[in-house]
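Below, in structure tokens: the form predicted on its own, a single chain.
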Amino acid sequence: MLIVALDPPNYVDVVEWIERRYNELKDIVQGFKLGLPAIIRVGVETISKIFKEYNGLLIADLKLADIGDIMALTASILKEHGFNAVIAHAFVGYKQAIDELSNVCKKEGLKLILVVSMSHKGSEEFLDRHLEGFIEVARIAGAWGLVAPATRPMIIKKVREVVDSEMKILSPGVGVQGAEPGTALCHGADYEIVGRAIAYADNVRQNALKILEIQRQRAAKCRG
């Protein structure tokens, strides 16, 4: 299953950029993921205007991290504007934080994905030694899905471990940080994440062909 990360470079038309990648992928790819680039750089409107016909999962990766009245807010203007799903971190607890945003999330029909940890070296610093505890605070909040790194698929397998199948596992990381495709799948993900190796390519469709083949084959290789 593929995510893609729409983060357009410098010194491009954004908006020709985000459309031309979303008309070339939107029948082979299950999601897309908008960042802050993106989103500072065009505004929701637009983005909503680009994927008012879209109904696969469209992502806003704005890594909230506030109190609950903020974040709440912040999903229910998301929602406006066509996401059907947000990311936030799990670090800022539950009390008067990640409760309030699950409460909008559900009443408004949005899927809550909380980052319990990180696909770069940083994240060993802090968020990993805490993820027992970020996973609980996802489980309270009856959050759809997690964040784990594809680059670390030990990390993967043992959030695995813990949350039952219903909760969703996102992995980023695959391509230019690293991760291979399908590595994820095998240690537990539904979803890889890829950025660059996909939306930075001359031939776009073409690099996310061979990205899913490779996933396939890998995923039925360690799944029987």
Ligand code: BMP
Contents of the next structure:
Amino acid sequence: MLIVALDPPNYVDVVEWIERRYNELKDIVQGFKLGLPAIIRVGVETISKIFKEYNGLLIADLKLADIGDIMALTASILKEHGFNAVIAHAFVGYKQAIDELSNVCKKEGLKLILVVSMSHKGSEEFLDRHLEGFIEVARIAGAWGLVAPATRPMIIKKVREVVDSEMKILSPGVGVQGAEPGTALCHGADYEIVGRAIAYADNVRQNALKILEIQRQRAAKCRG
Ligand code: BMP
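Moving on from the form predicted on its own, kindly provide the form predicted in complex with 6-hydroxyuridine-5'-phosphate (BMP) as a structure.
Entire complex below, previous chain first.
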């Protein structure tokens, strides 16, 4: 299961860049994730036009980390513009923060995804010390999914052992950040998030197919 992060580089026509990748990949991946590099450059209005016909996961990755009212307002705006999932940080806590965001997500039919650990080294400095607490926030909030790093698969394993099997685990860090395709899936993730290894390749579709095949082979081995 594959989600492609569309983070357009500088000096490209962003609309054309996103459209091309969307058209080349939409029938073979489960979803797309757009974050600040795409959203601040073309805005949600334009993004909603590009993905108008899309039925897969369309994740707004603004890594929300604010008071509840403002995250809730942001989530409604994103929903109005066609996104069907939003990512927020769990570290802001439940009360007057994730509780309010979660209520709006439920009301609007948005999937709430909470970051419990990250793929870069600095995640060990603060975030990872509170992993259990963040998982608890996600559990109380009834989050749809969690972000946990493909670069440190033992964290995924730990998360999978304690969360409900219904809760999805989405794992970035595959490709450029070093994790091999399929490793996160073998440790309990539901989706691997891949950005540059696909979106920056000369042949985007061919690279995505290659990654899907490696995922398939590795998952077949580890799942027996
Ligand atoms: P790439 O495969 O090009 O490294 O991109 C990874 C994507 O996942 C980026 O959009 C990044 O913002 C996101 N991400 C991450 O790399 N690590 C995390 O812990 C959380 C993320 O959302």
